[in-house]
Structure formats: C-alpha cells, structure tokens
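First comes one chain, alone, set out as structure tokens in the form predicted alone.
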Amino acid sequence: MRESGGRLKNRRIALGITGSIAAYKAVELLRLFQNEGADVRCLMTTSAVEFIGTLTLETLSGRPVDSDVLSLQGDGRIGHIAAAHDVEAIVVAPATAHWLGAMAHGLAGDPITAACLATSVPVVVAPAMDGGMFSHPATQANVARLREFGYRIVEPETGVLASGMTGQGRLASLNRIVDATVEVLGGDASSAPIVATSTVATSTSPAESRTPARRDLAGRHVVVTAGGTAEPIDPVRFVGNRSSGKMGMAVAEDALARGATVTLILGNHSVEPPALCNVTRAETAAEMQAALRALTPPEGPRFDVLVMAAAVADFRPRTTSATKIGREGGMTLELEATPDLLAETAERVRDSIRTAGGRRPILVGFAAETGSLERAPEKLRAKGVDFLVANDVAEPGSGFGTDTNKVTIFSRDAEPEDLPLLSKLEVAELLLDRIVVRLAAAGGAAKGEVPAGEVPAGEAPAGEAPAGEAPAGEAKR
C-alpha cells in the first residue's frame, strides 16, 4: 500500500458515518482514502457510534471523531463548524433514510448535517438502507433535494439486505465512493485505485473520452429515463420487455458532453451508465413513477429536460405472489395497465405552471413501433410532450438492443422528420440539437429561477419567440 501518494494526495476529508449497519464498512473506507494520500477526520451520528463505537476511527486516523453537535475541540473551535471549514470534501456513507431526510430539510441535530450545512465544499452522499426504503416517494424525495443542493449522490446497488430481503439499499461498493470523491474533486477517477477491496464493471462512454466542442447546456438538469421496466408475478418471474437501456444512456452521454447535470432514472439495463451521472435505479413502473413524482412537486419541475427514453412495461400482473408459483396446473395471469407515466408527469408539469408559474421544461417521449408509424402524432398531441421519437423496431439495425437507431422525430409545431439509419450516440446528438434550439427559442431563465423551456400555449412573454421557432437569423437545425 501506497500511503502518501495517490488521486487524493494531501486532500482534506472529512468521512460522515450515521446509523447503519453498514456503518462498519466505513473503517475500509478511511484506509481507502488514506491510501489515496487523502487525510481524513470522521465524524459520526450517535446512532453510529452504537455500531462501531470511535475508538478504532481514532486509532486509524490520527484525530478525534467528532460524534456530539455541542463538542470543542481542543483549541476551543466548534467541532462541525472546525471541520466545515478545515476539509475539501464531506463524504457521507453510510447515508441512513433518516439522515436523508433531516439533511433535506436542513435539521442540524448531529455533526454531519451541522458540518454540511455550514460548509460550501463538495458533498458525496451513499445512502444504505433495509426493505424498500430507499425506493419510497418520501426518500426519492429527499434524494432529489440533496441533487438540487449540488450533492453527488452515489445510488445503492441491488442484493441481499441485512433482514434477508433483497433489493437496492446495500452501500455502494467502496471503490465507486472513492471515484465519486475524487471526481468531485476534480481529479482523475478513471486511474485504477490503489487499493481495491471489489471491482466493478467500468466502461468509457464517448461522452467521456472526447472533448465536446460545444457547451450548449452547461447550468442545465437533464434528466433521462432508460432501459426497461420487469413488474414481477413472483420473486423469479417478471412482465417486461427486451430494452437494454442504449439510447437512453446515449442521451445522457451527450448531454454530459454539453455540460449538462443529468439525472439518469434507470431499469433493467444491459450496459453501465455514464459514471458522472446522478442515477435513480427503478425496476418496476411503479418505481419509475415515484421516482418521477419526486421532481415534479407542485411549486414546479426539478429540471429543465425530460427525455423519456425507459421501456415502461404496458402491462403489470393484477396481483404478485409472495413465493415462487409452482408449474402444475400451469400459470394464467390476470393484468392491468401501468401508468402512462409520460402523459402523467406532462400533465404534473402543466398543473404545477398554472398554480407556481414560471416556464415549462422541454418534455420528450420515446415510442417503440412495428409495422408503421401512423400512431405517432397521435401519442405526440394525447401525451402533452414537445417531441416524440418513434422508431419501427422491427426494421433491421432499428430495434431493442442494437447499438443503431432509425427514427423519426416529431413535433408538434414542425414537419416529422425521417433520419437514417445512424449510430444511437448520433441520434442523440441530433434530437440534443432540436432541444437547444428549443430551449433558446424559450429564453433562459435566471439561475434560481423555475427551469428554463417553453411557456405554455399561449402564454409567450411579450417579445420572446414561441416554442419551437429558432430566433430570427437562426436556422433550424
């Protein structure tokens, strides 16, 4: 091991560990860091302390664990405001539910959430937790605050809980918190780390590797849904589809490459996403749903693009069984509809302009076809949305799991327009374009402000252009 050299050479850090049982992992997480040349001081919930105590977090790393809101150091300094002010980063896992939601909401009753709230440097977020905690509306909820703070939240990863339950909740592995720390640091986390204690599956996106050479979104929140949903008829079988998630981490690969912050909602997927995205994992529509609904609240929308690019399951099993359903007597399955989760949170973002104001965020839908696209418009005009992507999935180089794309874009100002058969990366590029020029069209709102995007019908400020029309002097594109 490597101690005074690495990604973190001489950075101050201070490591915030509440009440979970995961909370043992975070002595591994200390040796990480410091064998990333980081130095590191901890400070703990009383919660915590209960599971791993101080003494080896003392011994480790060299300083006094700060676990009581009221404690002095030694020099007479406030131990959270010291360490406010003293570290480069605050690191926060494991990250309970209930330490989501006292820091969502500002409650100061523990040194981490002291610390954060009176510090102005970078903020990483693990959370873990048991059951379905962490996919409950109240804690997506939380989550979705703590990103429009500006924190880097690294998601829980899916398997067995502490309880014997299974499900997303187990703290990220350490290896991702360390790449998020240095990441937000402004160093290298593509470099291996010094000391692994697990791997996890990497892959360099495009929007990682080149340099863009536009900054078209930068100050913009982009968020995507990707991949496909699997509602389940039993703990082994499910209702889905064959999405892999392609296109819709194509649209967040480019719109990184813009400088946009991109919130990734993500089902069943077969290829990793970007590492520098916020990601919301949702199995189900259900998930997708909530997830969705936290950043469509009623004093307006978290984000100034949508791009529905998930396979929603159109159908979900009436009722689940709680054990795995034998084989005799075969299987019949009574279903119901999912949500129409696009045209839901279209009109959650009409009703939210008409009772808080402000403009409306560019919404786009995706719709998967065969045989023809006759039915688009359609969708385009029912949904509520500025664009819809179709695509005939049973064309060649046109369906789930290809890494092409043939689709035709559709607005509902605006002729179709057919593309060709192109790379999905491509394909994003393009429809990112139609987006800007939207957005600009709309004018910009001011840092703070609802979301920039289009006003509703009708409702254009005097002298802004309508929704969708480039400027004069501007083309298309």
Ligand code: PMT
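Heads up, when I say rigid core I mean the largest set of C-alphas that superpose within 1.5 Å between the two forms. The shown structure was predicted, so the numbers you read here are calculated from the model rather than taken from an experiment. Numbering follows the first chain given and starts at 1. Compared with the form predicted in complex with this ligand:
Residue displacement note: G167 has its CA displaced by at least 2 Å between these two forms (rigid core superposed).
A displacement of 2 angstroms or greater separates the C-alpha positions of T56 between these two forms, with the rigid core held in common. Core-superposed comparison between these two forms: CA of F303 displaced by less than 2 Å.
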Given for the second form:
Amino acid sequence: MRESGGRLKNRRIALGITGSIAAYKAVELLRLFQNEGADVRCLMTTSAVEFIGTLTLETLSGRPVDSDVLSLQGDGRIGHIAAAHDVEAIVVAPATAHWLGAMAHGLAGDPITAACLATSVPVVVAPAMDGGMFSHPATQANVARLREFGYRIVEPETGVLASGMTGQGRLASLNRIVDATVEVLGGDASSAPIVATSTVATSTSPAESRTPARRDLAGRHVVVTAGGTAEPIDPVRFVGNRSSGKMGMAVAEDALARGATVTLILGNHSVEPPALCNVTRAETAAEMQAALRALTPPEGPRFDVLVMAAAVADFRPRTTSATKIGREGGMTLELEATPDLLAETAERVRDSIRTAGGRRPILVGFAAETGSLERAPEKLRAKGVDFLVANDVAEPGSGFGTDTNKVTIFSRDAEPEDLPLLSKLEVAELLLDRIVVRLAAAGGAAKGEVPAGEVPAGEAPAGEAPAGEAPAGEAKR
Ligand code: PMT
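Return the structure block for the form predicted in complex with this ligand; the form predicted alone was the one displayed.
Expanding to the full complex; the earlier chain stays at the top.
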C-alpha cells in the first residue's frame, strides 16, 4: 500500500531497468519509491524483459511497462516521449555496461535511452555489472561522459558478484538510489526514509561502500583542510562561520578510496571524518597555520596534493579575554585580518623547491563567493594555486552545510569548468580526476609512503611552476 507522506510524495518517476542480473532488485526499488509516495512508471530494455518479464512491474506500478522503443500509448503518444515529458526524474537501475555506452553516445535503441535523450529532467544512474567490466576504461569513459551530462551516478558497491567473484559492480544499495533520487529532486536525503530497510543489499558507510575502480592516488599523500576555524573572543565565544566540513571530508573520502594516504586538518565541523584519515585538529587559523607549516619544512613539502576546503576565518579578535566577558556595557570587538594560509603555504612550497629542489605538489583552493564568481580568477593567481574551486554559497543547495554543491573549477591553464549541482562526493571525485591528470603530467615520486621527517631533498626533477612564478629550475639558490 502506498504511504500518503514520504520524501517523494506525488513525484512522478520513470524507473528504467536494463538487462543485468540485478534487474530483479528493480521490483523492490519500485516498492521503495512507492513507499516514499512516488508515482512510478517502468521502462525496460528487451534484455531486462528476458530477466524479469513485465507482469510483476505492471501489476505493482499499475501502469503498462514500455519495453519497445516504437510502441504507442493508448492516447496515441510515443511511449518514451510521453515518459520523457510526464515524469520529474528518470532513474536507471540497474544500468548495464552496454546501456552506459549507448547513452554516452546518444544511441536511442531502447525506450530508456530514448526517454533520457528527450527529457530535461534529472537522471539518476546506478550501474551494475561484472567488476572487470566496470573498471574497463571504456566503461569508465562512458560513466564520465554521463557525469558531464549532469547525470547523478550512484556508484556500484564492492562485493560478491553474480559470477561468484568479488569486485566493484554490485548494484548500489537501494536506499542509496532512493536517497540520490530524493536529492536530485531537491529533497533532503538525510530526512528519515519511510522504509529504511532493503532486503537486497547493505552498505555500512559511504566510505566503506565505495571502492573506485582506479586506485590512481596509491602511494600519494593528500592533505585536506576542512571545517571552519573558530577565533576566540573569550573562553565561551568565538568568531566563526557555518562550515560543516562536508566538502573537505568528501575530498578526503574520495582520496582515501583512490588509495591515497590522507591527512585531514580539521577545524570546527558537524560531521564525522572518514575513519582512515590522519586527523590533525586545528581550531583556529593560527593552529591551522602551524599544521600547514609542519608539512612544508624548508627541505620540501611533505605531500603531493593540498586541498584547502576549510573556511578559514578572515578576521579574528585582536585580543582574547582569558575570562568570560560580561554583557553589561555591551561589547566592541576589534578584529584583525588572519594570515592567508594558502598563499603562505604556496610561498613556502616555492621557497623550499628553489633551495632544495624536488617536485612541486598540486595546490588547490576553494573560494566562497556570493552573487558572482568574478573574483575567482584573481584569487587563483594571488594564491598561487593550480585549481580554485569556486562556489556561490548564496545559491540554494550550494556551499555551507549542504550535501550538494555547485562549483566552477578555475585552473591556470584551461577555461573555467561549470559543473552542475552535484553531491559533494561527486564534486570531490571530479576535482580529484583533474588533480590526478595534473599529477600524472608532472610525474615524480610520491610522498605517500615517506615517513614524516624523511622526505629526501631533490628526489625528483623540479616540477613546473605556476604561471607568473619562476620555474623551479631557474630559481635562485
Ligand atoms: O564545510 P561545508 O559546510 O561543506 O562548506 C564547504 C565550503 C563552503 C566551506 C567550501 O566549499 C569552501 O568554499 N571553502 C573555502 C571557504 C573560504 O574560506 O573561501 P575564501 O574565498 O575566503 O578563501 C579562499 C581560499 O583561501 C580557501 O581555500 C581558504 O581555505 C583559503 N584561506 C582563506 C582565508 C585565510 N585567511 N587563509 C586561507 O588559506
């Protein structure tokens, strides 16, 4: 029976089912959507029909299943065009390697690809297949292409597959697929699901459930700052901001999943950090500065990548009272600017490379803007970073505290890249994809396995310096 409430109340969803053994799970997915209040119609490929037939889905959805790209509805409209126009989201689960390839290339040979091509509503895709098939570069390229379309990919999980082998290819837990659908429809996925249980698949935590096919950061040391700094006024009050730490933790989580050693320099936060990070607490800008300085000694930086997602307070009280200030007489706060930690770190890195050699790490800043991103190119230059990820924190679903973010990635040698509204984990994945490419282009030894204090100077040829800076090879000694 359908619930009257739910996170998808009265939302119209097309569930596209393709020919994977996981197709049987679509029946339960349909029920979960209905339990959340959604009105669901099903589209199937002919091979999906081979696996599970149409009768169960037609009975449960109360609607005919469209499995023929040429079929007409009772009202004379072509089925897949009607679906494209009548629904508010299309969810493809399971999505086979073949379907991903067809969709990536716009080949409308089945009602699901045809509906996706014809629609402008959000599309959620949950791949399921053999682990080798999923990790193949062709499949990965197709998944990347779908991401470029703005499709929300719900990554498959690692576990025992239909073949009996273990790998990443098992359809994501159905609750994750429902949550992703709630999110793309602008709902709050963290609010309680109507039916929280799925008998089909389990997932203990996002970090454990994701194992990307590529461990392309294995042996690398990635440092991430996350959360907001809190600058004390007195023992109970501070100047701070609303950073939850989610964006930085998403970067840390994806870097871990790609095989990196991750150090998280963590300010004030409201979510727990991934279990496998080395966490250094840094409540104030001064503490964060000390942690960054420890990682950038004169012998050379102790990391391959630095991502500064933290919201470092720009101002702090000039003095801090040792005791709680009473409310009598009001309060006038004198603030001073904090040091620019990212610019300072970039400078320390450059100085150490000039004197000791070694390869320059990839440096990434975030920029919190409101209303316009026009200041971002100047921040990119002024901070001396490779990438600046700008988010308009006044946009709905973007910036502080949200599970999603809409960012533009500025880099010093390419056009700015506008990404659609994505989950913070997806933003992290796309950012790290670009960092990996930049790392590969720079080459050089990794720091991931090097114990603190043992980074040898001059271990690799000097890396390319950022625009406007002296290349390390020409630097003064
Ligand atoms: O934590 P969440 O709730 O998930 O929110 C994510 C976020 C909005 C905090 C994140 O996406 C973000 O935008 N982080 C950067 C916030 C910020 O400080 O922006 P900024 O434009 O003021 O600073 C630009 C860069 O310089 C940042 O990388 C910042 O870490 C760094 N900075 C800023 C000030 C300062 N004194 N020292 C710095 O190093």
